[in-house]
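Take a look at this single chain in structure tokens; it is the form predicted alone.
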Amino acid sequence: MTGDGNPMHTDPRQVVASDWPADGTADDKLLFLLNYAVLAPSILNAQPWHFAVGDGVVELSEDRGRRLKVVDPEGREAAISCGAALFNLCVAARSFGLAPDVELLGEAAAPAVARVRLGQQSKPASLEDRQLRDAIPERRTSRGGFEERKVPREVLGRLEHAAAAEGARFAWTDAVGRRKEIAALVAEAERAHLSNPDYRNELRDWLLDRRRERHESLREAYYRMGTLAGRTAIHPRGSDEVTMEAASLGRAFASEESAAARLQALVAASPVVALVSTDHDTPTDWLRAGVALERVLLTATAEGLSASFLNAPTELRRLRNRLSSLLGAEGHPQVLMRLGYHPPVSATPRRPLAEVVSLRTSSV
């Protein structure tokens, strides 16, 4: 890994298997197990998640100061991309010969969600926990269009398995007549959230404050993101390089109308429509749906395939049950996307551990 040799300021995204500190602490692997770990996927990149490490054990909670408190104002979406982060955790350390002994915390315990002791396998890694483990710096989120190719039925049911495997359950249509209707319920929803001002206005501030951590000036980072004027939250294929910062601070800008009709012409012509669901909807539910999600998501990068979520519907309580039915989906509805084949895209930033671990030496 790049960096100064301390293992708190490398960059995650250059995590590199063969570096295992095979004889390093417990901790040391713990350390190492984590530049994985904050590669998930997360609500706006917000990267909600802080891990306390000592004595073999990493404690996950909710970093509640990166929570979105007009978009997610229940943490669902936080608690999900936690899951995804504790996902990425796990199978990695399986991917080593490790056992990890996971504790789900509950909601008393919040705002820490998990708790994490490493143990030694009996056995050898699994294929597929390698597999998965080295799609973790594959995983892109695409916000184009895809490629026309249709989705194989033998690949989707693989990701109907890797949901089933974490308790969750993937549903998913690529009829073209559902998904234009799925296509209409999210413009819906897009169109509500981009008519009030205080979400708006959180879109814009969530940016302001992400060039402040990155310590960019305006310049810089008007300079990075592209041209600003006419963007919305949805872009034509072929600008993937615009980062997630940019096709949010359009969407502040962008006319509810504009911004919706852009998304609801790019679902409807997007191979796959999929949910991932749950049979109850508690914060613990949330984390489980992060897992499945993240297991489902890697297996799909490991199949050649992008995801790009479509978060609005489940963010409206009114709009959950109505898209649970247009898919066919039992249970509570938890995250919406969309899938197919696209081109590698850049990716996203990610803060150093220095900034999301911090070091204990008393036991759990």
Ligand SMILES: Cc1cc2nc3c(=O)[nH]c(=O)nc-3n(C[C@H](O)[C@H](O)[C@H](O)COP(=O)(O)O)c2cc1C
Second form
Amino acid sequence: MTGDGNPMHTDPRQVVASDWPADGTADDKLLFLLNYAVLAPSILNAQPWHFAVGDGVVELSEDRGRRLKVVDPEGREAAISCGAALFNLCVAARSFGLAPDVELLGEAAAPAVARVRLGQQSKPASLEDRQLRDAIPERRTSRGGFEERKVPREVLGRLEHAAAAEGARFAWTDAVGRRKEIAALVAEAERAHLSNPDYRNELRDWLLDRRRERHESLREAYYRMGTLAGRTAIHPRGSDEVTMEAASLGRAFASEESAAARLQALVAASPVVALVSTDHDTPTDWLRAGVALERVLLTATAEGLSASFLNAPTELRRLRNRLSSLLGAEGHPQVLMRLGYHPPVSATPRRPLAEVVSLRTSSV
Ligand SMILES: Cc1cc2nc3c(=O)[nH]c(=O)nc-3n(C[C@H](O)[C@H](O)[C@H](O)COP(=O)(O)O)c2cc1C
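Moving on from the form predicted alone, kindly provide the form predicted in complex with the named molecule as a structure.
The next block holds the full complex; its first chain is the one shown before.
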């Protein structure tokens, strides 16, 4: 791993399994595993998590200061993001021969959501856990157009199993007519979002805040945002790489009609559209949805598939039932995505551990 030797100062993206601190303390191990946790996807790359580490236990909390109040007022997608981080932490722990004991804390403990204690595993790590761990740094959201290549049914079956193993459902369709109907629903949701000035302002302010976090002056941030917006306008479709910020900027400043039409075309042309849903819709279900989502995404990555999220229809209460019925899915829709094959895209940055971890003891 790169850096000054302090595990809190390294770039999580540089994590490599061969650096595993086999002889370290339980807290050294937890800190190492958190490099995997923070590579989870999160709504608008908000990374809305905090980890308190001490005595071989890590407590995961939602960082409510990073919740998107217009698009995610109840914190559903923040909880899904935390769930994805929780899955990464657990699968990485198992891959190094540890048995994570996970306690979901329920609403009364909010903003804390889960506690994980490391225990020794009696059997060796499974091949699947090692493959899923190795997929963590490889997984990226791909926002461009996918290749015209069918996704084999047995691969989709593995994704169904992945969601079911974590108590959620994965419903999918590759039928052209159905994909078009879902694409129209996604476009309707996109138009509804972008015609809401509060939504656009939140998107723009969020992006500006992230640039300030990287110590850019306001002037520089606007300049870069303008450049990115221009680049998005020049490369609106095809398999060109579209970064998270460029895509968000495109949405923040484009007309709702052009943004919706672009998204509709991308969805209709994607080989598979899929939905992760849960039986119930409490904060604990959202966390579980995130755990299942990440297991699905890592399984897909290990199979050479790429995924892109289309979550607008799940964010509008009036569209959620229609979305479920279009996919023949039972329960409550949590994450809508498209899947297909795409050349590798560059990685989005992550905050260093020092910003998201606090140590509860002086043992590290
Ligand atoms: C609950 C949730 C909802 C998301 N919704 C969208 C979305 O609607 N559109 C999109 O382009 N990306 C969406 N994303 C993907 C994030 O923007 C992405 O995970 C983040 O930028 C980090 O990039 P990475 O996935 O490549 O690591 C979502 C992610 C999560 C966890």
